[in-house]
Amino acid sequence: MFDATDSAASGSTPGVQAPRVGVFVCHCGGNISDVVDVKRVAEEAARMPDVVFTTTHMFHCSDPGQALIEQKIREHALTRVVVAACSPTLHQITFRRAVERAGLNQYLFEHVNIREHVSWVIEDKEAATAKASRLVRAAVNRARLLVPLDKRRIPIHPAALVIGGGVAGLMAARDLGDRGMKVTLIENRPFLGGRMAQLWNVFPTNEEARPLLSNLVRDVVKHPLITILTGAHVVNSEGVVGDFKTKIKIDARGVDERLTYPGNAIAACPEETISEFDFALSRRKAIYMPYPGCFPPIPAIDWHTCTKCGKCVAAVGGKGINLDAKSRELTLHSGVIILATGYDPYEPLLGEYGYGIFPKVITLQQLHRMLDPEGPTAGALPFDSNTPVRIGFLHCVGARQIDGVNAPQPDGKVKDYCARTCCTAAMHAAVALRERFPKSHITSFYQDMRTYGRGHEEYYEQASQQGVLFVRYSPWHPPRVDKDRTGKWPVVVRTNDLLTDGLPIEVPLDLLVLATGVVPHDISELVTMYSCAVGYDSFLLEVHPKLRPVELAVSGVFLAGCCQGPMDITEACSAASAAASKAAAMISQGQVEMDPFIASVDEEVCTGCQTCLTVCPYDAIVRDEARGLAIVSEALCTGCGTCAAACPSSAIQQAGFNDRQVRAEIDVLLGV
């Protein structure tokens, strides 16, 4: 520890007490101190004006490290605190709370990142130490000018909006309702259930998927605090946390509860189209129900396919069907929003591993629909159980692709992330096929077997014990699927088996199942609407994977399920419950606290040029026509600083980042 000599601030205002700055430099367990001489950084900071105490610690984010900060604030009557550690994304809130516990305003704290910005990107110890020292000294110069700030407190409307009616959205809605919160659940399709409704059974319990889903749907439907809107699309959303106003467009269903014989209407309809529910394995009518027991338990009309011929109306005596029904709009008021928009199975390109060219090349999703007793084939496969059929599973289709090796996708992106559930799902299906076709020969072509969940490895072991043959291929040389030259087999897979030192093999098959990955559902409009952060894989990005795993950077908007990455049903439900818990906690407080880093306008300097109005991305600035001045809405301002940077007359200042504070930091960085 280094007790610096008390000194008056250089250029400080006469009669104003000089700040007392404490500097705490973290070793980060060697992440920083192995490259940066943290002791020297602390010593050089001690020579700065107004610095009265400096020290280092192995882990400042730990409980002892935080206790040390609190202790020294009290011992040395510190009025400003600088911590040099890892990214503020990780522990800025941690240190702010420690400062506040010591009785100091939490916004009299300055965080310096000398891990990601220094030790992790610079190998030369001398250069790293010099950069770290300059960053810390710049932070000290800025900290001397910090002023106490108070958080904004905004009343919160006691209701939640859940967008998405799959298993994650249903779980989030139920959990919120059980906590006494009013919930509106909207689903853009005509029926609830999402992707889980298309499954035959689930791992690792082997329970039938649809009864489990039906129990959850029943709980949500019967809940007195939950309102369900199907065929509903978000048109626009305004406001901030605590006060969201979302405009919803509800498609006309064309059918109501008066319809007593839906089967007659469906049978009478002459128009057909491909069934998206069965992944194009069957066709459905223009008026349809995707599966028995769906909710709502009445058909919907596909207006893109319907010709309004009226035959369905005639078949039911004109009751319950309205071919002239119109869509409607309404506005929902909510304090929080949960995004549970789900995923889409990856659709292989035409010709990718023979898909779309060879009829006996199908996806794993299609296999699930074929195995479903209520599916398009009533659970039957085109094989005799006594016939020794040959079935192959090809893993990582549309996942873990290598740029320049695998085919580029229509969106120009290579799906290089792991879809996580495919390996277990493929092994789960392989075991089921072996049980149904005991004489079958099953081959699994894989890069790496990733059965990561609890109980998932057992499927791999069971498949191995049942005689499933495993062939490991290189991602740099993926398998080729061709037509069998002899004409005896529908397809043949050619690859090099890494398990036998790259021996080239040729496997003829009766059926090839592509274990495809997953891609995020297209919610580009919502991404723009809520300013969502999007990861490199196009899934929504949480604030922090450990500290804030279900929160978006936009306060009051939470994530549930596969919109933030590939998950199995258990994980999606856990994430949904976590999002519901966070949302309920926020609503129950009656108000929400927000950082005070908002812009303000100096009316004496403002010229009314309206530059700020054109650059504000949140429409938080309006013009006072009577006075010709700009006015900032504190509720809408997020503190991005765009207006302050653009204002030509410097009339706009941002709390916590005013011109004087920023220039003080820049002066040290530039060596002025």
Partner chain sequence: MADIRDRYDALVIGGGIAGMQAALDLGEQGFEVLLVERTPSIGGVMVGLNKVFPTLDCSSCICTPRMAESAHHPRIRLQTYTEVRRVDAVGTGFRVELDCKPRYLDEEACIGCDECELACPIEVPHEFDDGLGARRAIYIPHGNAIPQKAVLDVEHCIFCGKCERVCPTNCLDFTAQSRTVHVDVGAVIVATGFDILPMGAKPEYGGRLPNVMSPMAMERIQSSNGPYGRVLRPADGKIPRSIAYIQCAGSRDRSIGVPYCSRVCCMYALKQALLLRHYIHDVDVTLYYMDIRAFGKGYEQFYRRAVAEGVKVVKGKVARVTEAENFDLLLRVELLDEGGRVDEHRYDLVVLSQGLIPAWHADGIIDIEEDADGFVHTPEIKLNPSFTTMPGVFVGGVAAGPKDIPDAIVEAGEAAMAAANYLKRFRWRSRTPAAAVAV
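Could you give the coordinates for the form predicted in complex with the partner chain, as opposed to the form predicted on its own above?
Partners and other molecules have been left off, which leaves just the chain.
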């Protein structure tokens, strides 16, 4: 298809004006220039055909750096611009905008990464400079063949889908609703409120969690623009930003609003199972409500436990309960999606610090359920308020783990990250326990006390003043939890206290509370569906922690709350509102601009072999049966290039990456 001369510049064709290429090499404030001789890179690029201007700059991404590019485009009538700098994920957009401001089509710009691909990974200066130079020259050769392209503009369906009905999801929905946008909020459990509903009291305001949450739930529920679907699971997702089509399955609840006396139905149910809401501290019926005041305010039926015996139906005279209710499916259209799928508390492995072996070893979440006046023990701990009860808090359970010291998790990894919230949560609980049991002896086994937030340090101070004893253990030698040989105490914690010169100590306890970490709620299906990036810590990975902290790499999908990493309620709400803000911006603009790098079929050349249909991962190519040709759907094409590479007759070309352009680049890279 292409002869050897074809990879040379189109500009060399007589009668066609030669491109005028400008090359800008960035120092990146030393990030690049400490290793790469940027001046030499520029000089060598200058010797390439059609290059009419080269320069270097300390920070090309800065305003003066961008202004320089604009100025030189005008001054030298440049028609192609090559910038060699950091990764295009960071600043391709920055430079494209600068190029456009100078009146040039933004796709006549080529970005070369000589930081992540060169200076950060090659120590040898000579080798780094040689590689950088070759990459830049290859880009120049490619740039000579670039053609102006127009952005694709996709209209945005003015509605948002929020996945997750915890505090972050509720907050994002409320913000978008208030902003005048249609929102569908889906929650896969039968009730809203997420993890926050399970807390008894929250720091730093010492407010009860559920009244706070109820206000938010009420705002969302009564909002005319927000639709709430509980028991809803995402089954399938199609489409791209602007027009996501999400198929969801809604579990049969089995109960509707006509059920006026849910208590009677629940009391009649003979089937019991452990209560997830109470972290197995209590049992609930197959027809159940997790707590008074939950939303929706009607019970749900747990079909795994229900035997359809019909006693509940009989108890309420058949009104409002339907044991033959079926799940249903529906498809939701939305322009954007906000993921607020939340976290699970770390569940200690069996025997980890005595958990699951000693009944008096509980998690901090379980303690919260116990302290809750509406909880399984009606707020009572199994102690007399006058006894000098001994309580321990063990920090960093399932957090800050060390490979080789802590047992690996089922996925083979250890939880090596800090779970952020547990230090303050433990101190907050310790202070509350001291107040309730003034004669108690409380010991905190910790590594570093991370009470970092506003009003958090106060709990640490209060705990110290109230006589909480602090024992610092080494992460390399975690404490051991054993039974007491004398039989007098339920458990004994043995460790070496670093604060007293590593002295071995033994602390007998009536109750050991494990301040457990935070792990992402399992959303592996959503991860596959939306091609989400996931970090080593298994949390969803934002595009960039500072530039785009609440966005996924998939355009139009945003992150809110603990699906991204451990956060306290304040931080999760901030993240949710920030995500709502980005989503609102996208919706209010009415359309989203997309790169024009899509595939197109040359109908003259296409043989209709259908190879492309089988390789396209997005079902973006269909066969025109009448003409026996492949046709690309522009809306669905993501520009991945697979079809272009697979097409045996080179009938498919991808805009911005056609064969000639790619070959021109490869030729220089290979030194042809």
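Just so we're on the same page, rigid core means the largest C-alpha set that superposes within 1.5 Å between forms. Quantities reported herein were computed from a predicted structural model and do not represent experimental measurements. Numbering follows the first chain given and starts at 1.
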Identified hinge, E593, S237, C637, G231, relative rotation of rigid parts between these two forms: E593
Rigid core superposed, the C-alpha shift at T56 between these two forms in Å: 4.8
